[in-house]
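Shown next as structure tokens: one chain only, the form predicted on its own.
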Amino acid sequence: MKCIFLLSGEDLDMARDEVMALAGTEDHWMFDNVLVLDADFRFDRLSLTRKVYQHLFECSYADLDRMMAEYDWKKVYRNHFSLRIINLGPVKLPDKEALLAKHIWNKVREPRVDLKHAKTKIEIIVTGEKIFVGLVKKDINNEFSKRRPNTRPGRHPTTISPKLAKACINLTGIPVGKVLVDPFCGTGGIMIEGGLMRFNTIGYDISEKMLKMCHRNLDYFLIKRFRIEIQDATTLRNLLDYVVTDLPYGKSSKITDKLELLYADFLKTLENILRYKAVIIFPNSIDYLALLNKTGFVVEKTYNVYVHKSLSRNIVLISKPNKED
């Protein structure tokens, strides 16, 4: 199906790229916020988007007036209908819903609207370039706010944001039936995110205190897929299928240095047992690249997101080369 995906606003780059991964393509077009693409996936996966519609056609400023009068809205009319315009460009669309939905009025049987709880909602997208229709399939509200890490009982000051979290794990395009793993899985942040994903979830870390409140935190969420150990992530021998990670970070020198060490031996160990992709958020005080660079890894994408004046994440999608090339 043809969708449109209006996209919230933190990081296009990334937005985009998640949509891209669960599609599984990379055929898409791009307006403003505003992507599109042919797309058949859980829509309540993703972390990054707003909304995702049905595409029903698209056009200029000038066409608006005679495709709306034009379409066949039987098509796609259930019980009670709304429309909306949504602006996002330069050029503002006049508040002319009441016009434009009169098109829609006198192209149905026993019309009826409901601004509330209409079955068919349809939204009119003006972008910089061209007007967009959409019926609406997937309205996504995450919650995030009720998954803070201040909400947590089990607290770390270094826990990344849900969202980012979600995000992540979609950016590997983890498909239904394989098992995310976490090797310094903290307090279970991106364990969280992966069980209310519905996936089994692993998480390591060489730290007791760390696994207790990682416990904590999944069982107050309600996550029953998991398994949780206490391992050194330098010597893990099990295959991976997908891992999403938050490495441990400090800020001195001497940390620094220490962690360098422990980011090199992590990746050698990683690169022996990934079966398929991984994403790693490493602190913007490491050269990321030139220990990627020491392994046979494919950077895939890479994004920089700020956290704070002296803190910003790196996020590297990597995995394995294609034998066959």
Ligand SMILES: C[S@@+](CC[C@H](N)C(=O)[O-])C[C@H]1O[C@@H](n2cnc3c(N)ncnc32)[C@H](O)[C@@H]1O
The other form holds:
Amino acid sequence: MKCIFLLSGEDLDMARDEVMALAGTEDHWMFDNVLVLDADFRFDRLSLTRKVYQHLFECSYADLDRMMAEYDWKKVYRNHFSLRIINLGPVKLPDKEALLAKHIWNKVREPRVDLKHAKTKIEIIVTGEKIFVGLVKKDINNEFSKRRPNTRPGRHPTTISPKLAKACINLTGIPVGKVLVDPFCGTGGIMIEGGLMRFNTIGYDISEKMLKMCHRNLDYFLIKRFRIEIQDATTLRNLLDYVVTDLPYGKSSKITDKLELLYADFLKTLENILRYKAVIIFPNSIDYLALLNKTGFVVEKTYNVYVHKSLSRNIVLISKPNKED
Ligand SMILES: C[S@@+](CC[C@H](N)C(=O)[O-])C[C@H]1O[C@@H](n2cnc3c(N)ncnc32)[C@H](O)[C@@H]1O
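Moving from the form predicted on its own to the form predicted together with this ligand:
Starting with the chain above, the whole complex follows.
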């Protein structure tokens, strides 16, 4: 189905790539925070998208009235409808909802308007380039504020936000039924999101204290299908399907040197055991490309995410090279 995705706007590249990874296509059209592509997956998996629509048609500002009059609204109409205009671009469509709604009213049998609970929610999205008309398929509410790291029973100052954790999981494109692994799981921020998305998750950490907090957090969110083990991530031997992990870090150069060795060891280990894709979160003090260039991984995407004044992170999607290449 051709869909319109209204992206949430913090990091548009990541938001677009999250959708493309789950849709399994790179073929898309994008303008500002509106992305159009063919997709068929559970839209509530998305982290950085606010709304998903079935694409009905697109047109210029001048053609909107005619297109609204010509569209066969019976094809999509159920029970009652609402119509909203969403102005995103510099050109604003004036409040013409009532006038435009008449076209729907005139085309369907027993028309009814319900502005609050309409079964057929039509929205007209006005971008700086063209107008899209869509039928709302999913209004995504991730309720991230209920999972803010400082509200969990087990806390760690460097835990990434649930929104970022969920987006990173999706960037791997992990399909239903595969196992998500975090080899440096800490208090479980990534495992919580993975568990809520109904993946079986496995977490490893070298610190027993962290694993205890991780267990408490997973219990707190009623997540059942997980395993956590005390384990040095550089000595893992079993095959891992999909990995999302936030590497340990520190700021002094002494620590940074030690960390580089740890990262290099871990990447060497991961090269032998990763089956599909991984998202690795590096502190920006580390030359992650130099480290990855010493491995056989393909760097598919990189995103720089600002955390606060003295901390930003490089989020890197890696995969094994295609055997046929
Ligand atoms: C940045 S924290 C992970 C934060 C985590 N995402 C969370 O939500 O709390 C990195 C974790 O790596 C763990 N760690 C450090 N060295 C390790 C190693 N060699 N193997 C496994 N875990 C290790 C630390 O104990 C720490 O919990």
